[in-house]
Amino acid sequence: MTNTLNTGGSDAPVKKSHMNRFIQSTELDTRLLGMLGALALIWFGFHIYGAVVNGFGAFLTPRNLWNLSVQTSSIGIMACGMVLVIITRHIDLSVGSVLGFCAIVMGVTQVWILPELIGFEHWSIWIITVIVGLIAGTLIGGLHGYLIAYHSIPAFIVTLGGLLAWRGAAFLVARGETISPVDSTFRLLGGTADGAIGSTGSWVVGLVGVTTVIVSVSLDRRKRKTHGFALRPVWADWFIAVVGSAALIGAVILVNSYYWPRGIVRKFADENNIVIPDAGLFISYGFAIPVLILVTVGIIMSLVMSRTRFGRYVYAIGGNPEAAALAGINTKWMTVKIFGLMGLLTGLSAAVASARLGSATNALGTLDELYVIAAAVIGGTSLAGGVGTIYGAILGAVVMQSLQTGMVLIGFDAAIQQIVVGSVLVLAVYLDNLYRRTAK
């Protein structure tokens, strides 16, 4: 008779740490946690550095964080489309030039053409202008996708050619001129003092967001019960609901803590016959319109990728294009639609960027393609295809813009900024490779 001792070998149960059990219970994305940690390190690092060197920290202030959110919007919108492009193992190097071309087209439309047809500052000018920009971007993206899918030209070559061609086309359309001033209503899309929804509107948005978070968690639990899927612990659902709600309320408090400058307040008071009290008149900016556009795009794109056949096809093509084609997916037509969607979002980003600038120039969007690709990759989109999330790309855009803003605040010159951005992009790809190797 042989006695077998349990020495804690491979059959012994593996004891998990408290952190591993927490992540497993809440089903949090470890990459998301890593990006949030990196973002916190960047924010506090720049703030503390400014406090030590300059005597005050300028990064973690309502003014800087509000401007950071607005500056992130344009890149973030395009990054939502770049996720799909990279997931399907393609690349788009032309988005910066396409943005510049769409901006010029919208500038010509609202400054040179429409005033002659319907009058200066007509209420419909901004609507027609945005539609024209979206159509232009979609057609350009669809053309790129058609050349890639139906003529077997590599995406790198097609979009590299587009990078050059559309920048030149923008110069020809505008004759090298800066087109301004843009329509006053259109300019609100860029997030000026008037291009924000104020304190009350921000609280409404925040409360709607809190309600949505709570309802989503409740519906997700109910759906799991209905289909017999494993349920998260009740405390995990409460944790997600509370943290999500707290983040939204904190964002509302933050944007409402940034007030209009005194000069704008005095002008506003004079125009509306308001007496400014001795203590001063404080008017909150609230959420900027471009930030709300980015959030809306992020929500819609996340739903498309997680809840629709189109999204499933995108992941299937990225995972194995040959198998996807054999399964009956029209991969060529899907490629055209993906690049058309990328062009649509680029046109929308062009509206935000040109509205913020208050004019349209053919140089608008220069090097944006690098920041958009970097945002998607930093956000966890794998260049090998098949992996990527919309919220990750938006968070990646925040990381990229935080690096740029922080370096400007502490006085780094443009050369060092470019070195840092390039290094971060290479590091992100290295970490992606490392993550995929360890995940196997």
Second form
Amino acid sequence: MTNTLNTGGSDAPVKKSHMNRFIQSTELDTRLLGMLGALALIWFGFHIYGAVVNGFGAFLTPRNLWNLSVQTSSIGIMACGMVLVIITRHIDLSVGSVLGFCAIVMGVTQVWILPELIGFEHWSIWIITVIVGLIAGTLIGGLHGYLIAYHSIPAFIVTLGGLLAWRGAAFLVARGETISPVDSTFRLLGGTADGAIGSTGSWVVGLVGVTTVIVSVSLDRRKRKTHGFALRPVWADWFIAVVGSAALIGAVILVNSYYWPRGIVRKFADENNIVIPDAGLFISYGFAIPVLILVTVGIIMSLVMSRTRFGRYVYAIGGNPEAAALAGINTKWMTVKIFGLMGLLTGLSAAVASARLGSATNALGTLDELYVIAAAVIGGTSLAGGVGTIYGAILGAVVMQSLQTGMVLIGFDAAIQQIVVGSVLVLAVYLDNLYRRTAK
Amino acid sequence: MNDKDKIDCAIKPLVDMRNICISFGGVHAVDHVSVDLYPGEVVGLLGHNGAGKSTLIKILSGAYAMDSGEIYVNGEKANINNPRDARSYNIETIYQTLALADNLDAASNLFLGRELVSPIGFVDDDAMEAETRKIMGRLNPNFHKFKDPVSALSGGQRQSVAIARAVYFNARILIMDEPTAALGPHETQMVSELIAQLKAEGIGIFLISHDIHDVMELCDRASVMKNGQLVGTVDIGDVTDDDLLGMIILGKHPDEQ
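We have the form predicted on its own; now please give the form predicted together with the partner chain.
Every chain and every other molecule in the complex is listed next, the one we just looked at coming first.
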């Protein structure tokens, strides 16, 4: 890498050295670019296939992309935790079942217990419910971590046992019943017409995001100056700020151009005594609440991984567990914390998933573990440990969900979907290996 | 420092390990071994592979918990149960394996377990990199790969990161396990100079080595181990290469003849 830089790419074609210089200057992650490219290919591919074969490209529509974002949330939130688990050379096969169990616990709490105690549709029900779910998830994850770290049972076995046990426990707790209806405020977590923040709210979120991008680019520049480190060229800083802002604003415009269906608008108008104008009343969805939850989790977890000691230790343990222990890191307690965090995020994911469904069933989250692991791995998390990013895992979740949604839209049947998703997972890891070999 | 303190320092060993025992599955890896180390002194630990020298040293650095025995640091009984305890006594170790996390850069490795944090508790990567640049500028001025993970570094560069880590935190007691095993002649020379410099600063060093010449050149005393037991401790000035070899191979103390 450094050699090609020094020789100025004398034997490389001119075009390639431009590209190299661009990547070097912007310090963009090449695998991130690769994933965005793959995602663009999937999106346009499905859209064009739909347009040519079915006469209608349904993929690149505000409606589909909005739904895609909501469907990604549950898997994406868990993938953020799975990255840590896999970086430290473990695996968690139990997340789907734990999600089901947490959903049932929350269902029981908000439908069977709390209405008796504090009244049906009480304002605090959703808060208590979510807290109960998060605690349940954290305790279960922590228990897994404890068994793995302090009793040396491999994570594969502990969580394989968990995969069966928690699904069974979910069935027992609810006696196999579907628990509904969930609290109406709780439902908003799942992202429905109400569970989105509307046009104005989305603009506020978008502008806060744009401000953050610009401030952080300029802060970074100032910090490098004070330490006398190499600066990015000015144009590269501008490029990052402009592209980042444009992406955010584009996302706001996209979610704001998906409007409530006419039925919901009519009901809303009736309830609020609004007369619908002849041209029609257009109410934007805006960002869905679960998507905002995913984004928040993604930002917090990215900060944790790159800016805290905890995150640094996760990478260190993944890179060399023995060295981490010799550096005074309590690797066993770290394992408990990592699995506890995985459980916490699974609990949060359970809230989103059961809110979206509007009920809690013991089958909720079935096979999710595979999608979560696939998302993390497609996102560049190495099963050998030590390597992985939060944004990669979220992008991986978007890729998985895009494939699935796209195949539904163009009318592939379920069997083919499974074959494609499975093959893509294997292909992704193969390509990743190739990338790593050439990058070295 | 007044005269009385000086005398105290001269008398009190920096480290005094007494009757240390540890066994693994019935094998006495270290069997009633006592060694000590004075300020500004280099003590070589010699012996065949499996003689127990690395195990003994890992007890001092907190990697293993001993079965019985006592450790005194500066004349006071020390409780060392994990690497953090050892570090709190200013005991720093350069492991033979280097104990680096290959996926992290030099600064992250140097500060691993002791990260510099900003007031809000975030790790301060820039400050750590700046500090790393300073110390590497002193130890290995040719080192420039601050952004790369240490897996991308050469053996000598990796070694200098491991040494920098031990030196940076004001070690009083330094343990070096085969510090020159993976190095070329130039880098070995660098390590020798560093040892002389640290010695002059009053740091006590345990040097584990296979190389008799290294030991003869760098050490003040040598403790030889065989089969988990201490053969003896000798002043380097009083022995020859052959005496040391005899101790290592035959387990025979030179005075016994």
